[in-house]
Amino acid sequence: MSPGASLAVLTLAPLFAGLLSLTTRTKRAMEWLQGALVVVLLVAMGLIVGHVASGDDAVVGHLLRADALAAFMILMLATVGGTGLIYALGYMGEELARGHLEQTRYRFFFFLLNLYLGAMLLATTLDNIALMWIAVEGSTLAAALLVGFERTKAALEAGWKYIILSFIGIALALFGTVLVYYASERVLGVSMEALSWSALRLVAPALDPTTLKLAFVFVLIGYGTKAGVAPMHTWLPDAHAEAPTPMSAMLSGLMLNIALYAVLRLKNIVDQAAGADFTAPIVIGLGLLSIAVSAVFMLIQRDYKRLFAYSSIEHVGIALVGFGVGGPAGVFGGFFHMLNHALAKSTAFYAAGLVLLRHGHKVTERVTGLLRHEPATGGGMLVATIALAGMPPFGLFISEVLIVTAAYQQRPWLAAVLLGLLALAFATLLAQVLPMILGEPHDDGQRVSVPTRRFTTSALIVNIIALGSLGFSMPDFLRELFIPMIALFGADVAVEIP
């Protein structure tokens, strides 16, 4: 299959599977359908990543394009999305077997989940700034319905809060997009090319810097709201806590990164037109604020899903600091942090979902002894927590060290502030989660069925293997993607990647 055909299949397969999900009559048929989708996604992703790593973009006409940055996002979306679909088969299958979910809503859940994944893949691969905005809007609609899927009062409130804040954010992002077009049409003329990411990158130095600066502010606030950047983060803890757990994992592991992706695309253009001195202080300031807010609020959480939600805000902030500091170490650290956080946070939510299925509540203090009572769940949560705390041997430790090092080389005071905030977040996360994992279990709870455990444990194991592997070595294809990605942001392409 050609790279272009692989790109078309990758973006269309989830939409097609979503429609087919509505027609499935049995749970087994749904499992085969979603399993087939996972295989298609992984094969298409492998072909695209392999092609782009060899030095060429994958292209479908003037509409779809996968360069190194898009291929990196595709790698993340297909991997975490794939394990998310497998996990969802187990989690939602258990809800169906217990009678908490009707067959019709079981099908509707996978319809929405497939549309959500498809919209994110489309947003990543569209070579058009306006169509990308529409795709992100589509993912917002699907996500809002998934957040309120359980129809409890809290879930519906969280869903409405997500819709209102996301639409305010996305409206601001639209205004920023219009400003980008206003600047580009003066250089490229009134044409579709004026909205093309690849064309914008080529003419970026000739674009009006004042207009682009204003556009960047609107886009950063707009997409930053979707990314959960403080102080626009208030929807995130509610949505992550009330959404069905497979959706919580995809929100933290994927949606936040898609919003960051949109910000980074524009930052690359604004930096060429106006210089990085404009974007860097804003990005670093919001990054530090996000880490500070999350570190404090993690300390007072009594709901373990909300706790992991605040942890996501922290890690978005760390990645932002890396991109704001810049340079090979900062940019590489930012991207490597996004990838490892997607794997670690989805692992944490997979484990949290198993706790919820077994104990039926989300109260942190009432969960103890997971490692002794439920070794797979406790082990998964322990690995994810160690990784999220930034401890070795995981990739998040490497990325945090690189970002702190890059910050120290430019502004020693910034490295000191960052280290202080990271230490606070480290302590609050471990203080909350370790009592859940260690000690004596208080409550047997309700055991999940063997088929459920088969799906959920498979997703956990795949994520843990990927997370552990990235801490020890860098695959060649990933190294080949990182080099042009770092070069996009003006850093030295001769950087050595271990």
Second form
Amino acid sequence: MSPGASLAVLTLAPLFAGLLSLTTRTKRAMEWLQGALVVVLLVAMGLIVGHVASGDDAVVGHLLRADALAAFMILMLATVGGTGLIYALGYMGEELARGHLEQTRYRFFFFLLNLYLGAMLLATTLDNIALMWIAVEGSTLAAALLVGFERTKAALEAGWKYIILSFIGIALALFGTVLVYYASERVLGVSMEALSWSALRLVAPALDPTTLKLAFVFVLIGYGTKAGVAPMHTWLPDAHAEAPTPMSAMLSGLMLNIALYAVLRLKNIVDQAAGADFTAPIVIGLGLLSIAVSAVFMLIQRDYKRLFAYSSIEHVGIALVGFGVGGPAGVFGGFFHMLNHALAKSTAFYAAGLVLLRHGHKVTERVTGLLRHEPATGGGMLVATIALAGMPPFGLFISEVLIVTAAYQQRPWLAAVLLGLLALAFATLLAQVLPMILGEPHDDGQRVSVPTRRFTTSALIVNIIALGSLGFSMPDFLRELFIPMIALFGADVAVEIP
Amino acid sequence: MTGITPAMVPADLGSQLVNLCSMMLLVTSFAIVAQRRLSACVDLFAVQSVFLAVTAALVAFLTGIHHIYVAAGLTILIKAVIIPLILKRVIERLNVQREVAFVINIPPSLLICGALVILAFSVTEPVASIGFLLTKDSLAIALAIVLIGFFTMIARKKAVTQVVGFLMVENGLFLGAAAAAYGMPLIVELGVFFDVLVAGLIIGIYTHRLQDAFDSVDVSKLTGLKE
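I have the form predicted alone already, so could you send the form predicted together with the partner chain?
Below is the entire complex, every chain and molecule, led by the chain shown above.
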């Protein structure tokens, strides 16, 4: 299959599978359908990544384009999205088997989840700022129904807050997008081309810097709201805690990264037009604020899903600081952080979902002895927590060290502040999660059935293998993607990647 | 408009007409903020959408970029007819009390909105110079409407008023796109319209579910989730 065809298949398969989901009659049929989708996604992703890693963009007309950055996002979306779908088969299948969910709602859940995944894949591959906005808005709409899916009072409240805040955010992002168009049509003319990322990047130095600066502020606040950047993060803990757990994993592991991706694409253009001195302080400031806010709120958290939600805000903040500081180490650190966080946080949520299925509540202190009681869940949560806390041998340790180093080279005080906040977040996360994992279990709960376990455990294992291997070695194809990605952000130094 | 060609309209008259129409959008925004009755808010939103469509049609006529007519037509159909009808039915079915519930009262609300307009003009002032002569002030007006829409979402308690606020924001964005940048390409506009329509539907679904679960659409009662 040609790279262009793979790209088309990759973006259309989830939409197609979503529609087919509505027609499935049995649980078994749904499992085959979603399984087939995962295979298609992974194969198409492999072809695209292989092609882009060899130095060429994958293109479909003027519409879809996968450069190194998009291929990296596709890699993340297909991998975490794939394990997410497998996990969802187990989790929602268990809800169905227990009678908490009707067959029609079960079908509807997968319909929405596939649309959501498809919209995110489209958002990363569309070579057009406005069409990308439409795709991101599409993912927001699907997510809005998924957050409130369980229809409890808490879920509806979380869903309503999510809708209002993310619509405000996304509206600001559209205003920013209009401003970019306002600046670019002076140079490229009133045409589709004036909205194309690849064309914009080429003419960036000729664009009006004042307009782009203003556009960046709108886009950063707008997409930043979707990325859960403080102080626009208030919807995030509610949504992550109340959404069905497979969705929490995808919100945290994928959607935050898509929003960051949109900000980074524009930052790339603004930096060329107006110099990096404008965007860096804003991005670093919001990053630090996010880490500080999340560290404090993790300390007082009593709900384990909310705890992991706040931890996501922290990690988005760390990545932002990396991109703000810039340079090869900062940019590489930021991207490597995004990838490892997506893997680690989805693992954490997969485990948290199993705890929720077993105990039926989300109170941290009432859960103990996971490791003894349920080795797969406890082990998964332990590995994820160690990784999220930034301990070696995981990739998040490497990226955090790189970002702190890059920060120290530029502004030593920044490295000190960053390290202090990271230490606080590290301690609170471990102090909160370790008691859940260790000790004696004292509540038996309702055991999860074997068919469920088959799906959930395989999702956990795949994630843990990916997470663990990234900590020890960098695969060649990933190295081939990182080099052009870093070059995209203006770091002309050839980087030595571990 | 038969017989009149864009060349027959002097440039400054054209730009004054566009400015007049965009100003009317701003005036209706203020009227919505000053409104006590829920159904009147919805009516005023429909009126605002008509002004938006007229502005877009003027820009299309004066510039000869014909696809903006499509956007104008869709605005009339969706925002001036379909969405107001849906909202009115929601108001009837939910039997919402007639009064709009306030977080901030009307007089201070109007003052704040006035300040937001000044803010919008000062924020966009440095970039206005690169704009087209025809629509020089529209970007500032568009931003002002967006900000007033946000304010309405924050300062009013009922879910329906928040929806009207959200739709005002969308109108502001459309004014920004249609006037200040002479319209986005057609496929983009269609996509945005589709999104707005689906967003409206989803908000409608949520309002129903909130009513069922909480027996109210007063979103100030949504306080279960907090630290």
